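The chain below stands alone and is given in structure tokens; this is the form predicted alone.
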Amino acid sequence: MRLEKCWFCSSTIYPGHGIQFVRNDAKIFRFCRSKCHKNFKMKRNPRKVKWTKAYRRLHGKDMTQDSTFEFERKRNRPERYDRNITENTLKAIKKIDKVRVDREARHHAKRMKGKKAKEQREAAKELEQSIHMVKAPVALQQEPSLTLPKIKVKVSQQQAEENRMEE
């Protein structure tokens, strides 16, 4: 069973699926679905279309270099059937898939590192700026515990004197 790659989005095409386009110079383009075929006909660049593998790799969202990708390329060469080699290859494929999934998870975790803290800071800032929309101003005056605590910043005497002189 030969698994092809979509020319546009790089997804896997299983036998009996997809569309083939043969150009006048006999170059064969394979597409997984009509969406990819239509984008190709519209002469769109896969590196500029956000949902493609090419875009994700170019912008650092997917792993670009890994030894597991090399194994995937080597697998497509036809070889003479040997039961032992086939058995070992199938075992190796499972191990390599597991390694690839683990590495992709680590890559994703590294990309998302610090995002949660950043989102919390942005949410706190937004809440601080628009607390009047959440609670009525009268309720805030009556119960000061509803407001966020003010952050105190220490200012040295020299800076305070400079600010007074500027005024």
The other form holds:
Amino acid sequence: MRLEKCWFCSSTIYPGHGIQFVRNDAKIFRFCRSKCHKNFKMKRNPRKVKWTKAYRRLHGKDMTQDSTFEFERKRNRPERYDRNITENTLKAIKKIDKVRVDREARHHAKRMKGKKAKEQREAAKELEQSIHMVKAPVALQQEPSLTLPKIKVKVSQQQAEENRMEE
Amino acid sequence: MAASFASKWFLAGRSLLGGLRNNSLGLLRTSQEMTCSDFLSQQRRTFIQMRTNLKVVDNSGAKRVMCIQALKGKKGARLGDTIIASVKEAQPGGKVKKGSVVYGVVVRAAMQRGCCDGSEVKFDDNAVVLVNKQGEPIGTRVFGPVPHELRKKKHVKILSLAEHIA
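Show the form predicted together with the partner chain, please, because up to now only the form predicted alone has appeared in this conversation.
Okay, now the whole complex, with that chain kicking things off.
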């Protein structure tokens, strides 16, 4: 029994699932479900289809190089059954999975790092520019507590008087 | 008409209904279906039945063969079954001549066949290897990939001649 990878989306194919397509040049394409199979028949490139692992790795959304991936490499030599080795392997699989998940979370956090600060800045800007969308200007003038504190700029007394005269 | 439109969408004739629908439309493929679904895979994925053209992938001399009877199977032959076929196109100096009736083993079928572990295999085209009545291949070489389902059907000779086992 062997757990294969789907050619299109790179998810694992468990036994009893999926379709295997053999092309005449003897290249085998395995698909996990009909969604991937139909996309393949439409001749879509998995590197351009957003939800596949190929796209995510290519565009830096997911980790590409990590030592935890070395454990999952395909080995073609069959191992002689040894109970101890099997037990240890099963324990190791759990641990390696945990490590990989932690590293992926870290990668994701690093990717999203500047996002919170950026969002806050954008929100503040929107608040001062488009407050008229939320409350009418008349209401704002009557209740000064609703507006943001305005920054007072010192204007010379003479200029202020001139402005009043013009009005 | 409804049947033909329905079959355009259920192009992969997965269930047994695929064979029945094909039978109801007539044994020949309708050209209308082929033009409707030109961007999808062009192969009609159903059983191998009377009038099905198959490619010959050994060096027995024949090039194309038309199935005239599927031994075993009410709806048609699948991957690994034997058929009786008539040679439609042959190479000039081969062991079989045009118009002769031969037996063949289907080694590649566009229709998917379930493996014992539950997954399914399908190939790109319909191909056959000519055999004699006892099941031994007439040719001495087999081209292209063959499935290992043949081992269960006791076509070990063909497997041994194959260059790639899928």
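Only the largest set of C-alpha atoms that superpose within 1.5 Å between the two forms is called the rigid core. Residue numbers count along the first chain shown, from 1. Please read these numbers as outputs of a predicted model, since none were measured by experiment.
Annotation for D102: C-alpha shift under 2 angstroms between these two forms, rigid core superposed.
After superposing the rigid core, the C-alpha of K125 moves by 2 Å or more between these two forms.
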